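The data below hold one chain only, encoded as structure tokens and taken in the form predicted alone.
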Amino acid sequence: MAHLRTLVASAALTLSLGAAPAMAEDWTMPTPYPDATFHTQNIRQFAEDVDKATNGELKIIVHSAGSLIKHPEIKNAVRGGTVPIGEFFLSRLANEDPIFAVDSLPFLATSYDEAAKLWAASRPKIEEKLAEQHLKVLYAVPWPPQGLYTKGAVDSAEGLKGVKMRSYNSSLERLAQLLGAVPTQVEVPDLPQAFATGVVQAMITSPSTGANSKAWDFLDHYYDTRAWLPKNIVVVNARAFDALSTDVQKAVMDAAAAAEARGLEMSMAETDAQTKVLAENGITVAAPSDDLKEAFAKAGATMAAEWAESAGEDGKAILDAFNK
């Protein structure tokens, strides 16, 4: 009788274990930008979509503004498995391979339609390169077109000679050099102090970054150069992704596709809204002078030629696909 009771108890335990729901999993996600930034807002919606689609089986816990891991370390943190997922500015990887800098080439893609076309042309090769580092691409979203911010008016290219210009990747460093400026690396959270102390005197970035960092507190001019539309990219550790069930993997990819489409719309709305915010807070918003536009175009042509040479056959294939 005791033996029978043991069998019954064992069977009940087996049934109970078999009926148990899948274990919930938390993914910690570092991002580099503040909560006010539309990229971060989009990521938080992405996390909510994943939570809802998986019935809580996968929760993505977002740590914004570099609060968990600083921007330069996010990619390697995901690669090494310190965190399973993260966001970073794609062209920060340009020193690893010139392919990663294609969206930051000045005057190659200067509208949202062209930026989307360039992403479609370059995504397969970018995915291939990142897969070699055990990273899986989920989605990418462009920033608004990049403009020139300065402390004081700059009416000609001569006005940039010797100016300390913020750089955040090798492409912008090269552009600063071609313009005669002095490239200086500064992260977004450090911008107010950097301008206040004279570490930098100019920067090229989006209306979003300018408005979110309250650029009017430390500079006074914005030139709408619409030079290029660089992207933030969200990647996941391939091993962490592969460990998910098929259903959860699909939920993540579906949410990623929705985030990419939603992020594009948010970026477009952001361009108009944040440019108005700059003006409303006292920044002089203007088109660049013909002389400045000519200098940018000349520098951009030089950089495009240099990039094509350094990127080799992969770069040529991307440009051919983009120019079709």
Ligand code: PCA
The other form holds:
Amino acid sequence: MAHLRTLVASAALTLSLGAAPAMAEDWTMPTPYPDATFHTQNIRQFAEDVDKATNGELKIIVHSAGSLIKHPEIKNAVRGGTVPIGEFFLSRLANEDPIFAVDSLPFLATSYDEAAKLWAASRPKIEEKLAEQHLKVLYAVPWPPQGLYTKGAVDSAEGLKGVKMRSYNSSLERLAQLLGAVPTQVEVPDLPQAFATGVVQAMITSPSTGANSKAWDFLDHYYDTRAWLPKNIVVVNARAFDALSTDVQKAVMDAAAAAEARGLEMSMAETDAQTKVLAENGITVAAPSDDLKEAFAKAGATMAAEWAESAGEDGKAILDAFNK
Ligand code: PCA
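What I would like now is the form predicted together with this ligand, since the data block earlier showed the form predicted alone; can you produce it?
Now the complete complex, all chains and molecules, led by this one.
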């Protein structure tokens, strides 16, 4: 009898669940960069779009600036299902596979058009590699072109010798080495502290990150080298995505496509706007000297050859598609 009652009760529960609107779901989303960062603002808009399009069925709760999960752990946290979704700097994964670093090769793609072309050429392979880790790519957005920040003028490559340079991935580490500088990995939220304590003395990053971290508090020159446009990527755990209803999946993919387009616009607008902010706050904004340009170009050529060697057939296919 008790058994029968349980059966009836569970049948009723199934029925009522079927009839009621689907249960709302909360997705925790760790991101590495601070709130002022345009990528973070874009993600918050993405979350709002998903919320609206699903009538609140899927809520994405953003934890920015590595506050919930530190940047180096975000990819594996999504992979392992600790969190269903996350953002990270794509070329951070270069130590897993050189393919992931293609957007951080100096002077391969130095404009938004070229960066878009490189993303189109590399996206299928990158999606395939991430799918092997049960990660589904939602979208990627480039940072503005990367420039050199220093304390004091640096008119020739000589000026970078022995300088402690902040790094954010293995390509930048290699570039620093080739320039005779000494690289140290520092995450964006830790920049002010690292400069204040003398852990680093120079950096290569975008006008966005320079302005957002108030580079004028510790540096006074910005050289607009336009060396590469690296990307942030937003991925979702494939199992978490598959568990969503078809309608919600579509809402997520639509919002992701919108976020990729909007993020690109934001990034382009930031380039000039944030360079102006640097200048307004007392940073000398200049073009790199010929000597510096030459040193960068030489290091870039070395890195391109090293990359081609290590990235093998996959790398060649990407470059062929890019150069077509
Ligand atoms: N800002 C991030 C990545 C590239 C950029 O422009 C950083 O400095 O870590």
